[in-house]
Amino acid sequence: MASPRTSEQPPPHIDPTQAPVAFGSWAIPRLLLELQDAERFTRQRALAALCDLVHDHERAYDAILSGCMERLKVLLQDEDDLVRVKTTEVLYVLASHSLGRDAFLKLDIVGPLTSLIEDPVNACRKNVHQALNRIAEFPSGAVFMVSMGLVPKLVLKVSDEEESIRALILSTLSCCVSVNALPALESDAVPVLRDQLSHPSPAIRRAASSALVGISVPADGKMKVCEEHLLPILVKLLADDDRGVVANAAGTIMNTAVITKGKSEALDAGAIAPLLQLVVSENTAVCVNALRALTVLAEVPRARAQLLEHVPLLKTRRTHPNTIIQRAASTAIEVISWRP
């Protein structure tokens, strides 16, 4: 006769990782009573069931609104690494909206956040960085990190960190430097960006070359540039494969150029001949960067002589289809074609 058998084996579809989640709108109120437990492991299972549903839309506004940020921030100060790396991959997704961006700064987050970029896990580190990138990208967000002094601890973790922590970690320099270049400047950042050029990682470069734009733009960063000797290997790099690099160096190129010392390190390093050849690239930043480039250039009287001859291939430019691209053609052709 048959009897009745209890399986063992857990119901399909429930991760034992992850805590029940309640119905409708008492989800997130529920999971953040689980995050204040005192129990480890149920901290864990609420933060991996708020890392999937802070993926929708409107749960992580749910989530925002409702006070889980201030409870996140507490979080990223527990003794177990688990709960360490969840709050912080939690943070990174919210993170993404503008309303947790605005969270991350009125309840100064990015403080405690800033302070696990020593965490001896490289999961926590990654999230604590692309978490900082995010909220880099946004002026207010820059010009925030700048004011509390970050620039100087990137710039010491760059060379210490793993391919993929270390583009994020240029990545985040970069948007800081494009509100702010002095702070870097201050940190000796020029050899440090440098040295990461010649990186095989595409990403890396395009990271460090983009830094070093926004570098370029004040005077004492042009002279660093050019005290480094920069403008020769940015010249090489006018050969890269990767088309933002390209016309990264043509951007740094073009600003550095600006001042005299610059313009004869250009010259000197060969830069007129690989810029003549972006000049027809259909890339729109590669082609108005190289177009720019050379019209600094070409205040140089020997430089715009050697120009002269190449009129006829920058006024193809001037019936592109892009408006940028023809102004700076236009600009480019009024320079060179100067007479005293």
Contents of the next structure:
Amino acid sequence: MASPRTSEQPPPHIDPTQAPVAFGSWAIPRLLLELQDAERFTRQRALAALCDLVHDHERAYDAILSGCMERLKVLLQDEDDLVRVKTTEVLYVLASHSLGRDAFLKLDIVGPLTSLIEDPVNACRKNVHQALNRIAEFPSGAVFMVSMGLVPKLVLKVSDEEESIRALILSTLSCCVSVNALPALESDAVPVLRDQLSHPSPAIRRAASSALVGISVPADGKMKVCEEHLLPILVKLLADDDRGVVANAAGTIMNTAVITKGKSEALDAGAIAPLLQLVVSENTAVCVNALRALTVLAEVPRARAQLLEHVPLLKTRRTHPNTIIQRAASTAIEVISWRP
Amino acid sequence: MASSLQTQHETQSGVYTFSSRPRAVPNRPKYRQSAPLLNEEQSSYGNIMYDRRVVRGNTYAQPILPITSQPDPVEFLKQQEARKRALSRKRLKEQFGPKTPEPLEGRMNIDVQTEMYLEELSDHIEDVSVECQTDMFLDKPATPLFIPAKTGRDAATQIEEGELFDFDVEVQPVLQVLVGKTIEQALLEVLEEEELASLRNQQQVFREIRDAELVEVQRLEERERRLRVEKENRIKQQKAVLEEEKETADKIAARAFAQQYLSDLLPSVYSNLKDCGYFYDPVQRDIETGFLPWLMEEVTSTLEQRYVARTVLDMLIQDVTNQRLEAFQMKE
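Alt. form predicted together with its partner chain, vs. the form predicted on its own above:
First the chain shown before, then all remaining chains and molecules of the complex.
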């Protein structure tokens, strides 16, 4: 029954798995103090509470500015599993803010995080990969990770992990590869990626094919792709259901076909017909990549002869509102109609 | 139990003084306590206003007992006088007050009751002996509930259900907070995800453009490279052809010149050789190289022999002459 006097008891502690959160601006500093506690239970509860609080932007900035990153870095090497899982989760959430990412790079938290890749706990590994994925998604993070030599480790891990984590690793790889593809090439990523291309899960296929796009940018990559006979598989993927996979496959074909060997192999695999079908697709990426692939392939005389019949189709694409598609269509028509 | 802190002013040595800290005067309870109080401080303190031991009324005109037991002589005289005055007043009252007249002879004054109802006056007081014995010390009975006398008007009020506490109204703020907090947290997380999704979208768009442009650049680069290589090859070929032609022309010219130069080489060579003596008649050579030296050798040897013979002869002659000389000399 409500009475006008406030009770002298402290407010009811609803969730016993979380530490009680202090009011106002004392919440985060108090939780940080509790994180340094020697008692394991206190640390777990403090981490659980911090995890929930940090979704709020202001609290997250508060936490970063009051130096919780150093504490979390120390806690990454804690023996208790739950502590590590929660720490990685907090780091994952903090990585979505630019200040957090700066702190990641400045304090070199990526190092201890990568050593946790071999952690036995699944949830911990998943959070680690999610955090690494977030960091790799922005440019200086990807540069840092490549310079730290993370790519070979990730390539090794691709085949070992389970599905959901594999998709994360592959997308991290594709971000790193778009920065600098050479370490991935040196660690034999192309065969690994080829195996992943035939995986039933579309997310994995998409990530693997986007990594391939990045790898096929330098010349060595193109040679490797040709050597591993990836072009038939890619042509098959052009008929895939997932639009992302199709766009990436077309992108890889267009990258590889720049070298002569790639052109001949692509033509042997019969890439022109599917690409022509993709030109009319609504998805911008698919359309552009298909147009560019056709442009590259049109440098070969026999392909040019084949494509001359489809020039009207490409002309329709020239009137598309998107400028890239317009440009791509006009270059394609130009190349196809070129006579020596 | 309590005494003030004042000590006796005429303290002589050996006079008993007692002093203790001031304490509140405890109330002496009417009934005995069920358990003896251990701590005297916890004994109930009565209100000092209701303590019978406290002097009431004004204290400035009360007869104050002297501190000393010996009466003050002045006081004593005053009291004596007061007593005398009282006595005199009493005597005066006796003198001038109405008195019953003296009885006649042979009669006595007796008291007679003149009231309506007669009363038996006797010394014997009717008494009924009634025994009363208090029980052994009883425990203090439970204080009866103090129910003050009812004053004022009775008024009744009844609170209907829902008047004081309306659940639907009261629960709203609580629910608002609960639901609000949950939704706020969820919104934050969704906002995060959306922000990231929009960032990723932007990245995706950029990446598409970048990939397309990259491939365009690479294609053009490749094309340029191919064309350049092709061109270079052609140029090289052309150059090679030219080189070859030039070489052949040179060769032909050189050959012609050489032929012409060398045409009269052969006779001059022959004549040179002949001059140098390379063409010789073998018989003549043989004679020259073989026979003649031998001949010379023989001649030389013959001549030498002859010389040798002459020398020997000379020596002989010399010897003989010497001997002859010596012989002649000896003979002298």
